[in-house]
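Consider the single chain below, provided in structure tokens and representing the form predicted on its own.
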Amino acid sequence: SSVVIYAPLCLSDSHRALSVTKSNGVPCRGKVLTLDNMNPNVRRVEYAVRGAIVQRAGQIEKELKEGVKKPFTEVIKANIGDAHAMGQKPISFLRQVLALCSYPELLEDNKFPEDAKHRARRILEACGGHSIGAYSASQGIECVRQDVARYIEKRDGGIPSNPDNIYLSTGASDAIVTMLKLLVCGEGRDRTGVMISIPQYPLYSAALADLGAVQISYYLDEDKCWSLDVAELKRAVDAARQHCNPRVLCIINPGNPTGQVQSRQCIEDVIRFAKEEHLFLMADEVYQDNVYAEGCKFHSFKKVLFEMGPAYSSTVEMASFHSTSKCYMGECGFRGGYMEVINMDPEVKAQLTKLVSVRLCPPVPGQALLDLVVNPPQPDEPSYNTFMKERTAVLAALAEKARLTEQIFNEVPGVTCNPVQGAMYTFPRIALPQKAIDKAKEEGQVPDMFYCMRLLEEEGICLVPGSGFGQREGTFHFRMTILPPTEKLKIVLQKISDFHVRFTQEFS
């Protein structure tokens, strides 16, 4: 026989889990883990560019697949830099050595250019078996890090750069995270609080909850196209300093959301308030090769650091962030990026390097795509004329993209956009009438997200709410990146300048 006791339904998660059915005299209870006894931080954690509208974005890709009649025929997904899945063509040399890594018989194949050939053979050479397949060193292969302290050495103007102090990585965001979890400690109003600018990328203020770590908003200039104020950092730490302990200042250049490339002189500022205000500087550095407006420059954190003399890069403490994902290549899926650190307290370092070696190593095969990337084709090579028009003609296409963003976009009533100086995004403000503000509280969401959700149902277009990234109480925002082919993004703008007139006069 067997006795069933039923639980009632109204129970919390934490007495449904006590609640016990007993078949022939076993009990049996509900989840171990529940929303009420998972880690909180978890729960806290948001991340908007995979969000709620990019899960919709993906029903509706299904909806269509199965027949369901909608008003546009595919979803276009512009919220996320995924060059490669808007249809960014890889580089043939980064590719053709990547497969003869993976398929070493490829060697013998006359189609592959000598140089692609030598790269491959270095790489396998440096690793376990002669095989990509095998584990590597938790801080990276060596040669592909003693190829990264070059090409920084190289790009800063012979500033040295110490293998030792390069760490390669999954993609710049696992150093990032790396970096913030050193970083982070303390309790109460001891604990560690983290400058990030807003609008930020989601990554930061994401591993700051999942860290338990105090985020602290500094507010970039959206009427100077988005500028930094060393005044607006002073005034966020000496607000911040009543709750937390404000240890790290993170900076991302060029801007993501945002797009704005810092002035050198901007940089110095930020230095300079960093040695001040006793920081650890964090620059976030992936869209270096990504600047298109006239009169802008990238200059490194770290070159900048080292032109100011001895006083600061001495002392001053940094880790700056690269990655394969963005620039020229796109190549998000690869996961290959590279930290370096600086004026790093050596007992840290090896606490760093500890760190690293629990998750056994980077993607060997991300590695190997960065020593191609810091390590290209040059001026006497059989691959260095296909590498560089290839190179070129992804750049210009992505300046030529940017200009036009600009443009379309401030010919719509209600739309403001600023110049898309550098990465590959665009965040635009959009005026919205208070019908439209007061029905998305009605339906329980934030204005714009009510803007991008109904855009993405009668236009098929994925963008990401300006609320995901922070912006300033009352503005409204979304991101949208300019990675779609040339001819799809002038339909992409004008569907959205449509939808925007559409929306303002519904709503007016």
Given for the second form:
Protein chains: 2
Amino acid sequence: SSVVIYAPLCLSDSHRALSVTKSNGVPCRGKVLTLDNMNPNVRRVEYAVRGAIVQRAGQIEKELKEGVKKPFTEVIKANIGDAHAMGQKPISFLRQVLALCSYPELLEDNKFPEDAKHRARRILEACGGHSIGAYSASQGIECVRQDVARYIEKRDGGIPSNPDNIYLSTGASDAIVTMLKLLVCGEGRDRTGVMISIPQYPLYSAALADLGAVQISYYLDEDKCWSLDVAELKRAVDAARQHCNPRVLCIINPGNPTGQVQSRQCIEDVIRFAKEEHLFLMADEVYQDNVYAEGCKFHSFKKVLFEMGPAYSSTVEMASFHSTSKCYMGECGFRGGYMEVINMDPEVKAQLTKLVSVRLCPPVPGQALLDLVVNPPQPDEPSYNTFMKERTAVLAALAEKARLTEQIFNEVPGVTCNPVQGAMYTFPRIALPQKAIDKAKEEGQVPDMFYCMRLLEEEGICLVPGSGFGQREGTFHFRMTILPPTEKLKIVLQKISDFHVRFTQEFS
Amino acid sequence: SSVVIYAPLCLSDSHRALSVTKSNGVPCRGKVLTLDNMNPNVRRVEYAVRGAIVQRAGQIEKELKEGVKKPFTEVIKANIGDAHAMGQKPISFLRQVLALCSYPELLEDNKFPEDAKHRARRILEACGGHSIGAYSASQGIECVRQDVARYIEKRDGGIPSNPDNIYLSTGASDAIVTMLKLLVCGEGRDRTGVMISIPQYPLYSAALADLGAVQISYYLDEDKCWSLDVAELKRAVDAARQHCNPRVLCIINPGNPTGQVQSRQCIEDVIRFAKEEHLFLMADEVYQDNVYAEGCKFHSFKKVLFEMGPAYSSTVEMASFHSTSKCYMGECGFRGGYMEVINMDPEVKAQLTKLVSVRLCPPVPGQALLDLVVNPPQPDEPSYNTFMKERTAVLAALAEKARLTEQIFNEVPGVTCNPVQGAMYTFPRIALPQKAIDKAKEEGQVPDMFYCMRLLEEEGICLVPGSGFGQREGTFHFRMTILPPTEKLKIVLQKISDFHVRFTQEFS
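Form predicted on its own done; form predicted in complex with a further copy of the same chain now:
Let's see the whole complex now, leading with the same chain.
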């Protein structure tokens, strides 16, 4: 499922309207737009996180509502990192400011803390006509970009960040696709190749298929906690140079779906590799606050790059991505995010600015939310204590759930689970009996999809098969989010464990 | 500026990293990503509404803030249909519900009307975890899609609308680009051709450049109030069949930038033409509530299509688009919108659903807002009177401003202005003296850009040159929004009129 996707070609030889004459002499033509003559790149797009299994989960939910009897009473959708859907409560401060921005009459209301009002006033003053209903600048509201730059500087121990290099976006996905779009060029052997990890987050493979770029897969080392080895990067890029033009290296840290947190040394090696191989670096760092394992720490690519000295910090081209959807806030619905570009050619930057202007601007409520995330309440402000209490509770619960998940899964024979060092997912390896693999093939399914479908039908738990993210040939996995509330997570883990034992017995 | 854009080709012969050796023996390579080796389709994208003149307007604003002396004290940005930025106040009901959705603790507050609370509760119940911070279904929240379908049915006198055919989007732009993306296929003479009006809204030409599709220009008839003539459509499609595969016909009604409202007869003719020529229809109807001229009425393409009987209503494939950004609400910042697809091949629809799932979902606050727009307060509800008062006031003021604009411009020698029947813009024709045209060429500018830049520097008024929308060779125009408050609009119109006289004298 995860190898190379070639440059665009058309599925049918000709797309001109065909005229067929019916017996009554009336011309009878098919649809203008059919599966055969639509954009072939779109056909190649796959996005497992919301794929067939999630559609089936939706159907089952409807059946339950209609009173159909099932061995369970609700579907638990552990397929996606959607914190609020899993019951996580929004952070009060963020929502207070958003309510104030939405309906500024509330600024007269004494119920709201002064720091929330202050933030709302500041955001509104930066909006056209003092309304979040006005378009913003296409790159994002200037004061929000300034706050993002200050946040990055603070995070990276003072390394400067220029607001002109910050582009606000409609979630991180939007910025990632935009950046890839800029980078894709050439035909045949000159086509842009983009290196992505396997397993990967399928936004990447989907965007590459859509753009007709060449996917270059490099494998993470499951036996070493899904770590990244530069020798594997070198193998992959050398092989790819035979048939495309490798120009981009994408990294997800902390890892999705694999949950590893990269060491400082690893990041340095990757940066050195990117420079040597003349690659544009894309660092997907949306889980930067989600680090749980002892001894693990988030190191931003930007900080490591600048610590490597001017030979690197003034040459390596990079974009890094962040989002309001993950971390402690989990505000997925607002579609907030940003990217920072580093060492980008000024002429290309002008093209980037032009390109984003066509869509006018990212959603302004998401920009406002991002501003609060990068500029949260400070110790001397009235909302500080509540904010910190809420934030800490979410992150502590996630750390506990990460630990619990690893522990319970590793107790099941046939399941091997790396520690969830960070992010929000576990990607355990599952041993599938040969008879199950044969049965899946008989039914025209990949084996881990067969496994996940059975789990869904029997237990009402929706996971994503490992094949949706890519995995080494002959190995099988699934991705599960650790977001359900602790007590529910325990039940989910137990149900999956019991199912796995039952499934293994059935096919042995 | 507005003719044919050909399929992708690369600007440089090879994109492989070039190694040049410096005198010290250290290899010296250029940037990975440069203007020469970036995506050539992106380079071809142009979007005048936020182009060079708007960037200069931003600079002038900064200069004014820094105390630089100018012949004016503020820049008036009449380049874009951004109602709130022009001082229009948000509709109270919409914002009350949004505040309630953002911070549901406010549901306990007696200050909010019951119908606003009811709407907020209904939206929240349809959200994962009862939070607008959860992802929605990729196609949009189901109950919002149901409300949209009911709205369309009511608008179209009972013609049925299926919620499964509704796709919520990030503003209308997002849906338009997505639909075009599905339709683009083929290479060389088989490349998809897309018919767009000239003048057009430059989202279309930008999206076609980005997708490497072929733009087929058909001209609106300025002498007949910018009306659309099927003979001109026929001329354009016949000419285009020599070099591409015409598959799509895009219509903007009411027109942007031209402000015409199409008659029922015209729409029928267009639909008949689309069927005969086997074209997919895209109807951009985001200004459907913005109709001002006496005798003009908005007719939806869907309604006319269904009134033409089953030979049409069961065959012609169509997508129509709407948005929360225009009409009486003008909530551009929320990026809300939808499209309805009609007669779409079910397999293609499945591909569309898959494609939109990659971006996860449209912004949920925008979806909530759209729900209120399609399901506003009813006569028996407490917010009805205020809502109607606010709505009527906005639309009445726009009608007055449309009238005023036409009247004042037509008093100026050398300016010819069609009635602003609908939408939010005027697109007057301006006679430019030959000496001005020569001077512009000397300075490497198109003549109407030269004119608009002079206006900006002298009067602080920011318009968009007609060349950004396309116009018949040898004619010159500009687009101006009619959104400034009436008193300010009068001043703007007077200043432009005075400038035009002065400019004409200077170059005569």
